[in-house]
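This document opens with one chain alone, in structure tokens, the form predicted alone.
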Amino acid sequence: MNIFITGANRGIGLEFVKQYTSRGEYVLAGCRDPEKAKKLRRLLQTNHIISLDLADSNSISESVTIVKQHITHLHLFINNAGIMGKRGNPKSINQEDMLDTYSVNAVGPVILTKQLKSLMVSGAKVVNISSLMGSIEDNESGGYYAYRMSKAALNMASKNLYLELRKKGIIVLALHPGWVRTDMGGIVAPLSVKKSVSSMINVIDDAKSHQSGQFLRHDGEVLPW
């Protein structure tokens, strides 16, 4: 199985690479600065690590060109790269930060997916790593404007991509990894990276066409939009 994973230099993305390579899958990984991705470089050949900045349209196009040099078919694409933006206090937000967060978390994944579409065969899967913080129905605490808004937009993008790609037999999922102990989630988060990713891989492996277009938790539970 050919797999492309973004944001693969640390946390959830890195763990996806670990678990898929341990299964013997063919993995390509994208990150902003491959030279600094020391842990990733221990897992993959250097030429399988692709420079990718989702806020830069030229970087997106260049990464697609490199992916196409390696593979002719893509079976799984995991849009994992994301940034938090300004946290908490509404007074701390600014336009530049909000637009940057939206660009990386919502716009970039759509552009990249559409540019990779020609590689995807029937039965291929697109997985957008979202967050319950993007759920409008679940939001009872507010704050985190940039992050919440960007993940809500990614959820909408996932539904749009499902409607577009279902004609090719491609499955699209928005997955919430849970509250995970990463640089973003913090040390008090209850879920280990290993457990979160192994659960998501089970959901991805088992995903069928009738689940396409859904917003799911890492264990497969359907979440509210």
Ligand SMILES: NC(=O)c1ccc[n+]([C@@H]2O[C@H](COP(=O)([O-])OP(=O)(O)OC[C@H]3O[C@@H](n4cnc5c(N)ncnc54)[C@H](OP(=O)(O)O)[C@@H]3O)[C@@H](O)[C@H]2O)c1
The other form holds:
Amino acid sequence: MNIFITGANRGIGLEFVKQYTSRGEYVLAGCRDPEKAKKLRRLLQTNHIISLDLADSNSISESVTIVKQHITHLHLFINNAGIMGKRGNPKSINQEDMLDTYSVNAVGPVILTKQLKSLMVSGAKVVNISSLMGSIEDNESGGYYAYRMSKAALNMASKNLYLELRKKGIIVLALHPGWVRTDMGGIVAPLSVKKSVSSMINVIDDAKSHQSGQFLRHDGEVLPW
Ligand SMILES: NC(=O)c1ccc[n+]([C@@H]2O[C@H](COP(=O)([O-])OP(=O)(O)OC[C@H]3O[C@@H](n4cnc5c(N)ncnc54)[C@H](OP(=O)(O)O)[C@@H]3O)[C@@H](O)[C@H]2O)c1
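We have the form predicted alone; now please give the form predicted in complex with this ligand.
Let us now look at the entire complex, which starts with that chain.
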């Protein structure tokens, strides 16, 4: 299986690379600074690590050109990269931070997916790593404007991509990884990155076309939009 994963130099993205390479999959990994991606370089040959900044449309196009030099078919694309934006206090929100967060978490993944579309054939899967914090129905504590709004937008993008890509037989999922111990999730998060990712890999492996367009937790439970 040919797989492309964004935000692959640390956290959940790095763990996806670890687990997929350990079972022998062909993995291409996107990250902002391949030179500094030491952990990733221990897992992949250097030319499989592709420079990608989701906030930069030229970088997105250039990464697609490189992906196409390596593969003619993409079986699984994981839009994993994401940023939190300013946390908590609603007084701390500002336009620049909100637009940056929207750009990386919602706009970049859509543009990249659409540019990769020609590589995907029937049965291919697109996985958008979303968050329960993007669920409107689940939101009872507020705050985190930039992050919540960007992930709600990513959820809408997932539904739209499902409607567009189902004509080609491509499955699209929005997946919530759980609250995971990474730089973003922090050390008090209950779920290890290993457990979250192995759980998501099971869901991705088992995903059938009737589940396409759904918002799922890492263990496959359907979540409210
Ligand atoms: N951890 C959790 O509890 C949790 C919960 C729900 C959802 N999620 C989602 O899971 C995904 C992975 O999160 P994580 O916990 O692994 O976070 P993380 O440890 O902070 O890693 C984030 C990754 O995104 C990359 N990234 C940031 N800005 C980027 C940009 N402009 N272009 C390309 N890549 C960029 C980072 O690269 P750099 O090293 O270059 O910054 C890094 O590889 C995110 O989408 C996040 O929203 C996480």
